[in-house]
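The chain below stands alone and is given as structure tokens, in the form predicted on its own.
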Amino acid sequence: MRTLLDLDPKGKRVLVRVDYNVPIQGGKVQDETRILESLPTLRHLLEGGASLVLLSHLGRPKGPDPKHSLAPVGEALKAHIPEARFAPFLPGSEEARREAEALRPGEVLLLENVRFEPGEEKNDPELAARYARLGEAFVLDAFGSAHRAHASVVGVARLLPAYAGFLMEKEVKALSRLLQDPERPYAVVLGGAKVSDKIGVIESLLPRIDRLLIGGAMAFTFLKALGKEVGKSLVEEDRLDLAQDLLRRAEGLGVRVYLPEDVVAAERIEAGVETRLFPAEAIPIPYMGLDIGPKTREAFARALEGARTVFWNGPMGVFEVPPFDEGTLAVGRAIASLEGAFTVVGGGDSVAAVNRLGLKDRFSHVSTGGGASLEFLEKGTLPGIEVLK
């Protein structure tokens, strides 16, 4: 990829695609991680004499919607870069172009949500051309969006000299280590709701790894495929044959698969609900498994001992509803305690768990993109990477 070190920003107006898809509540940004991760790139360009126009999406609006405005993000960004200001213009509009052209070196303009533009997700070439008029060079620093062939990611990169930002470069380097001659033993921890969301990454990583730890609701599809009683736990009935096949393939490759031994169960997903502990293979109706149990937490911690490379994506239970967050936090602690291992967290609720634990610095890399990291590990590249070559 072309990187920032290939760009002389002096006197240039640089269009930067950032990923400011952050949680907002009551008009305030709740987690600034993605904003903070963008600052090294922005400061490098500003110190080099550039003016900046920033593009980002927020949520999944069906057109302009005040609930998905980037205005609160503009306020949060200004606390870190006082020169930054938010302009409530659609990024493909004439008003946005005029505001961009009036920028002086050192100034930063954040425009409104790119997904307010109807052609953004269709990679509309006319919209990409309007984006391209906003700058003289383009920097892609939104790794979390790099798997989307959208106008503000791929379309505009084909029309301007295009470079990877520092965050983009850091993400690609770290995730590439998981694919290219990783140090063994290599353990992968996967959670979340659905096997179908992780098929590609499991198939890609199986030949490379030694241990596969499966938690979250997706574990119940594997358990049921093995003939276990899982009560009313979430199961993808149409993926049972696939789960059996993946287990067979893992065995054939010598990969040790760890499934839950016990689960924390309840009759409904609700904070404060009465919980019961059951063997993972014998959950009675009407209970559903909502987190891995204490035996499983210990077994997973033992399975991680001695690992030299670890990739973790997905919660071990219904992380957002206590007490079903305890298994995820326990796995986070176990990975963080590994000395000398290369450990990567692949976005999503796993990152939220790391932040809750205050252990981010104990991991080698915490990715800003859940879906993007999975797709990269599946395919070895992303649309946003290809366009920067």
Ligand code: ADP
Contents of the next structure:
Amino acid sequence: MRTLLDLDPKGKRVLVRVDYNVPIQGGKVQDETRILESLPTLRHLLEGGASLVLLSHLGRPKGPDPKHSLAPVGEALKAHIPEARFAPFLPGSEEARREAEALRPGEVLLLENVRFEPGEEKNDPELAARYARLGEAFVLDAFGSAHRAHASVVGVARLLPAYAGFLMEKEVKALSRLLQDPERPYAVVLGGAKVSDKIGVIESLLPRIDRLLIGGAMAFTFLKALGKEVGKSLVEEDRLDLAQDLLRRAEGLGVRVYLPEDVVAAERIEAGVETRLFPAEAIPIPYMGLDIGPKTREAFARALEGARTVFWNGPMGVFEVPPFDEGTLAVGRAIASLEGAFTVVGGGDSVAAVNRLGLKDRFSHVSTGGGASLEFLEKGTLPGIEVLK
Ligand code: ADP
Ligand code: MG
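Next up, the form predicted together with this ligand in place of the form predicted on its own?
Full assembly next; the chain just shown is listed first.
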């Protein structure tokens, strides 16, 4: 990838694609992580004498929609970069171009949500050409969007000299270590809702790892594939054969697989609902498994001992609803307490759990990209990386 160090920003107007897809409530940004992670790139370019035009998406609007305006992000950004301002123009519009052309070195302009443009997700070449007029060079720092072949990610990158930002570089470097010569033993912890979301990652990582720990709802598809009684737990019936096949392949590759031994179960997903503890292979109807139990938490912590490389994706239970968050918190703590290991967490919900625990600094890398990090581990590259080569 061409990087920022290949670009002399002096006197240039640089178009930067950031990922400011952040949670907003009541017109205020709730979690600034992605904004903070973009600052090294923005400051480097500003100190080098550039002016900046920023593009980002926010949420999944179907056309222009004030609920998905980047205005609150502009406010939050200004607290860190006082020269930044938000202009409510469609990024492909004439007004946007005029504002961009009037920028002086040191100034920063954030334009409105790229997904307000109908051509954005279709990677419309005509829209990409209008984006390209906003700057003289393009920097892609939106790692969380780098798996999308959209106009503001790959379309415009083909039309301007294009470079990877510092966040993009940091993510690719950290995630590459999970694929290339990882230190062994190498453990992967997977959870979350569905096996089907994670098949690609499992298949890619299986030949590289030593231990695979499976929790979350996806564990029940594996347990059922082994003939266990999982009650009303979430099972992907159409993936039972696949689960069996993955377990067989793991065995063939000498990967030790850890599944839950006990589960915290309830009849409904509801805060304060009455919970019961069952062995993972005998959950009676009408109960559903909603978290890993205390025996499993201990077994998983032991299975992680001595690991030199760890990748974690997906919560161990319905961590949004206490008390079903305890398994996820226990696994987060177990990984964070490993000494000298290279530890990475990726995935929107698992990263939220790590942040909630205040354990962010005890991981070697916390990825800002959920889907992007999984797709990178599956394919070893992303559309947004290819376009910078
Ligand atoms: P990530 O965003 O970290 O990649 P996923 O999106 O794959 O994680 O999965 C997170 C979701 O999985 C959460 O909403 C959580 O409630 C759900 N989940 C985890 N365990 C269970 C379970 N046992 N039953 C139902 N849902 C579960
Ligand atoms: Mg998720």
